[in-house]
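Only one chain is included here, represented as structure tokens and corresponding to the form predicted on its own.
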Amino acid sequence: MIKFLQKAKRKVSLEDYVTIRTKGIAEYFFEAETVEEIISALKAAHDMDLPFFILGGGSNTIFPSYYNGVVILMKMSEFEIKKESSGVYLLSQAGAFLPRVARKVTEEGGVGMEWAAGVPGTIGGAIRGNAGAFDTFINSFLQKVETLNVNTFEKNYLSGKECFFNYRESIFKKRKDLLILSAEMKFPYGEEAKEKMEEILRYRQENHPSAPSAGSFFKNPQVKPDFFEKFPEMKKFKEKGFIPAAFLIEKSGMKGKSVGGAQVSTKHANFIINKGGATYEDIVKLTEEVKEKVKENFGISLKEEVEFM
């Protein structure tokens, strides 16, 4: 408890540690580098019987205006990169920023991180979340995460199976006690990976805003076969089995819609931007407005992919 509230900071703005910029007071703030000074924070967090919310790139994380708990900002963000016969060989903490990792994995030859490029998170979240785009997910190459149990302090690994993902999911977001602590994973030798990474970032450029946001706000909702007969305008998303979310903001009126500094991008509707001081409030009544049109006119229960906390 001494060690942590010596380097603990109390009542920080978070506004410089989420990608969406709002001003959210955390009453203290730790930034750990080893597992040792996580479990530091993790133990003063229990004595003070406050809550605590491990923060890594701050993409997909939404903080009230005070959040009477322990923010730890996971520091852990070395990884190492070997190349072998069968493929790139990744061992990495998971505090590594995302696009940094997966440029070094394509720059050796790797294929399955392209994706990744441009995308403000880290390791850990990425596998948290089962991240992913243009059809490639991260659980595709993942071999084993080393995890901390938050109550136990007890280390364990678990295999990419045991992690049970699905689209947007994993077992990490099930099991709150789980904490991702490193990863490993390999990635296949393949050609034009870097090219193909290039032409994501510029797609990313040309077609997401540059605005503060928290990234692709809503999952995309998978739909029956029913649905296209209802709504034929749709169909040509029936071999996806799904349809983007961005769509059905954009056909329910919404894209460009304001609460306060929050507004529903005019560039991509999936993205819900801080166009100047958006607050919490604000971002929880657009986020509201939105999930209600999408309802009323196609019949879909939107389901956020960021996190409020």
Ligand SMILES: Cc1cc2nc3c(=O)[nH]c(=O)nc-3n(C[C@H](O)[C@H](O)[C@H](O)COP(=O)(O)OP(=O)(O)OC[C@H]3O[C@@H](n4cnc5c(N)ncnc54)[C@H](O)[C@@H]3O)c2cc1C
Second form
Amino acid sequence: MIKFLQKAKRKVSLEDYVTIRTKGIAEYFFEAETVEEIISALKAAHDMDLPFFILGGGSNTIFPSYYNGVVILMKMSEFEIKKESSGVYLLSQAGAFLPRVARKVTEEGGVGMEWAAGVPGTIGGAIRGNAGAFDTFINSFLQKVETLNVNTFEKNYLSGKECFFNYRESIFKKRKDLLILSAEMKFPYGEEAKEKMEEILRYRQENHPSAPSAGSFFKNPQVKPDFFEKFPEMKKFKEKGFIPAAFLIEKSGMKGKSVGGAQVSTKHANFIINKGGATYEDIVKLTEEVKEKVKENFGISLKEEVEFM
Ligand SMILES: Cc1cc2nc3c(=O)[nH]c(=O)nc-3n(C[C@H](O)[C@H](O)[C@H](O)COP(=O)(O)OP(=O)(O)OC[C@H]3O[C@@H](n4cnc5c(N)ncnc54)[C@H](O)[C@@H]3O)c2cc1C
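What about the form predicted together with this ligand, after the form predicted on its own?
Let's see the whole complex now, leading with the same chain.
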């Protein structure tokens, strides 16, 4: 507890730690650089009877204006890369910054991390949400994940299969007692990854808003075949098996809609941006309005991809 109190900061504004840049105060804020430090913060939270929250890049999280708990910033951000005959091997701590890792893997000739260029999250946050884009998911190259049990402080390894990955889903969304400490991944060698990465960066710059956001806000919903009978104009998405949330939001007339400082981006309707001074409450209200309209128009209940605390 003493070590925790010496290092923890009090009443810290999280504006600079979440990419949507909303103001929010955390009662305790602790930058964990080692597993021992994570454990000391977990123990302190337990002793003070306060909740805790593991924060990576804050690129998928919407914080309330006040959090009476311990925010543990995952600062374990080392990674190493080895070129093996069968591919590029990556061992990365959970706090490593995705674009840095992606660039290094690509420079070494590995294929499979190009999608992560321009995604301001961490390896841990990406594994938890099985992040990905352009038909690639992080789980495709995962060999194993090192975990820490927040109650027993036991470390363990899970294989990719044991993580039960799915579209934006993994065991870590259900098992709140498991933290991700590190991951091992293997990428095949291939041509053109560098060009693909540059293309992806250009695509993001042209098609995604530059204003602060938390990335794609809603999951792209999967629909049953009879949906296309009711909405023939959606048939172009039939092969994909899902409908882009952005399309549904735009067709519901919500593109550009604002509540306070929060706005459905006019550039890409599946981004909610902070156009200045957006609060947690603004975002919650706008989210509800978007969901209501999409439900009303298409009978679809959108599910958030972002994490509301
Ligand atoms: C501009 C922009 C573009 C984006 N593009 C994409 C994209 O193309 N594809 C995509 O999938 N996502 C995208 N995102 C969303 C987001 O960047 C990713 O989902 C990212 O992987 C989240 O990582 P993070 O470290 O920022 O998570 P955070 O927001 O810090 O945390 C998200 C959740 O993960 C938990 N968590 C974080 N670290 C750990 C850990 N070590 N162990 C256990 N739980 C943990 C947190 O407690 C929280 O519940 C984008 C976001 C932005 C802002």
